[in-house]
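Single chain ahead, by itself, as structure tokens, in the form predicted on its own.
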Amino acid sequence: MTSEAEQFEKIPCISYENSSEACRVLAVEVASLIRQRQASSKHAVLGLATGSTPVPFYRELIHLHKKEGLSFQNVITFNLDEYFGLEPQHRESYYRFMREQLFDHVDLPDSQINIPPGTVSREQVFRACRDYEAKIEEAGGIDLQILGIGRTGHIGFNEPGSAQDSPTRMITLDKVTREDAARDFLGIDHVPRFALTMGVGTIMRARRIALMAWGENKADIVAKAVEGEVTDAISASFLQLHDNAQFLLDAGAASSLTRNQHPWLVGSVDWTDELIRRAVTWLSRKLNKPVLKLLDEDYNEHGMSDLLTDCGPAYQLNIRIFNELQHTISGWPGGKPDEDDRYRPERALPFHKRSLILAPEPSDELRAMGGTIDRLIEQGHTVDVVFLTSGNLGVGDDAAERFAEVLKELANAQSAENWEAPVRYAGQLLGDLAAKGPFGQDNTTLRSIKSLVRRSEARHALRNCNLGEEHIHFLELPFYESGRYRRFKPGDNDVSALCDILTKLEPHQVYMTGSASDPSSVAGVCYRLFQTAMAQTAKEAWQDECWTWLYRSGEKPFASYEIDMAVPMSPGQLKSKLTAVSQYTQEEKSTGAREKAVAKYYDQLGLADYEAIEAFRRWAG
């Protein structure tokens, strides 16, 4: 702890603008390091993880070795874990992933790099295990380990029940890991059950720790792990034990730490409007109270003494707050017509509003706002989806294989000379499933195949919002034809073919996802590119009267109080969404759980309860 607002931090963390700027100053420790050993003549000794968490760190080192000559023929890097059962050149294996993102990009020697060995047999794990074990002793011991956090508080695959002490060794996945690591493998029945890992002892005997962490999807576990009891069940809460360890997050990441949260427990606060809110809907659902029925000595006892002098008392800043959220829920999208709008979330003028929803895969915008969209199209706006990438990376080789095997039924069915040319089609795709196997790349045809199938889930999934093909368009943005889950290189022509539907489109409203994704995640990708697309088009007349909405789909829930709008639903009108939903069939089932929790918090804050409710934010820009 270094000040009065970090008192509830365990673990030091610093917080960057951004994921980039992070990594940069990362970058810069582990090249002075490397450095300084070489200055000496000796080894730096690396600690490595996978996943999308390190790729833009990564990325500057490889920078830093092509742009300033610096040298990774001194360094030794022990990788954290590897799949059991992959082979080295597998797609997802962790040996391809690190050749690909740094190995490949430097001059570090083979002899040097060392990834636990995942395609032993079961019977010479154990062994293998305690040779890597030896391996980094030999090496002196890890100068600095980087690491990441999963969604269940992981480090390495160190999955809830790992002990302080563990060693190198063999572990079961989580159900929880393997379903995020299902769409890399195209479906969690190809996920394998077992990895080796770096245990947590192994971790903590590293002379240093930086362990980074992207998106508010990692928020609530981060706070958890720095800010809460250690305990096995998070194994990132060990390093509130090590000397050295410190935590590396972007803003989205640290904004569950209590001075972020709920800076009033930690010290004296500005209270703007926002932070009143907060506040307010915090200690309803804290005391599981309705808003309207705190007390001043609620307030008085949870540090909040101060906003009562300004605000108070208790019964007029109740009222205050819950006239803000009766204020966000709002039947009409767009907009209602020919009514007093000062209140309503939405203006009433221009009516009808010309309304986009931008997607960055298939089947987010249903997910998220699928009600919305029906009642926009029921109020008379005009509504444009716009997705983003084909969605292609989510679709599986059975559904292409379907695809072949239909069209060759239907050759069978009709004149063979009319059919020779789909009958050669057919064949070449199954061919090339064949070939490829259920772990190899797709080639182009195949990738091609899977946006037709996914192309026609969501014209038939939006048939069920009354929307017209004309309102329905595929941007294929180039980053995702070309890359992969967590290896995305955006570029200028993702910008300009974002910046050319705006401009062609003039919206009153966007609907944009991504803001709490990972900068690396496809959702994280698209929101970035959204950003620099209306920064590009900022002068174009349209804007003047564009408002744009945040929706959540895969991504944390907005919390009660950052709700700038809530639609409500009706339960027929929930079971048409989840109707609509379900023709993606390569996606989970969606049950309206997400839908049903806002619902519920506005319940509990003493405000109507709805079936369902659909939240949007109002974008700053």
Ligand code: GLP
Second form
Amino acid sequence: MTSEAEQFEKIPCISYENSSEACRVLAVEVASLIRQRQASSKHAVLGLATGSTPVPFYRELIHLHKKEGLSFQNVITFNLDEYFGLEPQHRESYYRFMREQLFDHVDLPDSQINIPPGTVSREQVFRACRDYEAKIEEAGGIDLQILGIGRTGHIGFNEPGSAQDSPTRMITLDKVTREDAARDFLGIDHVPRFALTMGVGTIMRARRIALMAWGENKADIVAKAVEGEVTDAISASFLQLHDNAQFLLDAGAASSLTRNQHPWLVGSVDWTDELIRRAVTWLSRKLNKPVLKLLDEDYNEHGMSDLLTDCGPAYQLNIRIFNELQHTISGWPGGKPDEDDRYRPERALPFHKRSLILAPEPSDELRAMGGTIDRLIEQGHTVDVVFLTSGNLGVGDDAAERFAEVLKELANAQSAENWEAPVRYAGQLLGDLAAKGPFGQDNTTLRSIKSLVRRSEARHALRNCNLGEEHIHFLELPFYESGRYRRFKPGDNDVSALCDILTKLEPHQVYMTGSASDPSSVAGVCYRLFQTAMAQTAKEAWQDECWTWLYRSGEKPFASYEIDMAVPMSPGQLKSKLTAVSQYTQEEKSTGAREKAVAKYYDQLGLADYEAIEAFRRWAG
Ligand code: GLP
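Having seen the form predicted on its own, please provide the structure of the form predicted together with the ligand.
Now the complete complex, all chains and molecules, led by this one.
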């Protein structure tokens, strides 16, 4: 880190290319701590975290155990937290998480595992928490505390308002935290309201602290914790007061740090085209002035005088960026035939194009680019939508139940012989649903019914865009069918399925998402599979003519400077997009806020004032 960056970053941050690399480094550090202690017959005391963030780190530890003989016999662990009221065997308990993700795969003695007891009675909570603290003391304190960070900036479950010296205790979970856990618990109503957590004080007593964060969705909270004031509104910011805390970040999670976001404020920079666009749009927003009204003194007063020397004066630089932004706007996402395409985001030729839209889960495609799909079809391109996963994990039991009941009713009403099988099937489904209860794991039959629910919604939704059924493909990648949220294990079968469809469809354009997602999410996993599949098919002729456009669905939207193609929408087009999206009944209704926000941004920069815009970034490969 440069000393200039240190002015902003009050916690040392190391950013790695990706989470795997960061986890390898951390696992090596842990292994050396364990071995050092083994050499002097001492224990190593680790503070452990749950959530999707540490999963790849635990996989590294397991790898070191299996391949390099790293033993955990001398390790004592203390977990940060546990949901209050969840039985250890509950599929979402942190106890079970730790068993599945680490403990069952290494030689750590059970007696050396400590997790706050989520099942004590309310009367016993205080005492249990006090005992937990005492046990940590007795073990000699925590040598290394592993942390993730929640969207509220919490560490452990220390929600906003937690004091710097707070001890292990029971806490009420924040609404945002419960919303984030809703998918895992199959609905927010099932998410516990309380948890037991080590306090900020408990964490701060650890001799060393390593906080990990992956993906752009964590970028803003990471930047606040590292660069902002120390405040109990963001409990991770207390780590600024620790003398041996460190953040390990991937590129996405580090992207909002000043050194990456506004490097010209940190020191001298190499002004690339993208950086110039970023600086000018940032200045325009900061001063609340359209780009064309920025003055020389505005640049000079905001650390950009060298930019003026290279590309100024202001009016010249302003016009350059204004034009660049203007050229990103196009109502012809497949290229405009018979027109000069020098300043258009897409090539005019070939025309018509084969456009392939990859959706990690059903609804990603319409939420992010329903208007663009509409235009591509209207403008005569061949559009194929490929759903990479079935999305059945997002379907509630009630939808499967309704399906089974309709089937049963219908079959009973017919009473013909050939309806016997459906009646039996419906009965079995209802039985399976009752047997597993709200938290049980879906068996294959239930998952396949839920896939069908999702399929029919997808077909309905895409019918709104006049997309023929022969252009809708359901890939049902195996990693998803055999996995569950945030704990997927993709493999070669997934890659080859993706290679096959790419080779079969030979697209001129691919639309894909996931580059900014948490790597453990469905979109994150799919994006990495896509990268591998593109690399494996790199020599095929169709790739010479293929451009990939990235879109954002659930992730943090693109910043204005990241947008290479902005497809504008009229109020009518937005309305019909929202109607199409609403066919996906399993998810929250879309209000079009994201599309409107991008349009507003363009307007504020001094460009045309559209109702809504769908944004894309060209993939560099
Ligand atoms: C929960 C856990 C935290 C974790 C956070 C983030 O709130 N109690 O310890 O850091 O989730 O979860 P994830 O890593 O899945 O983003």
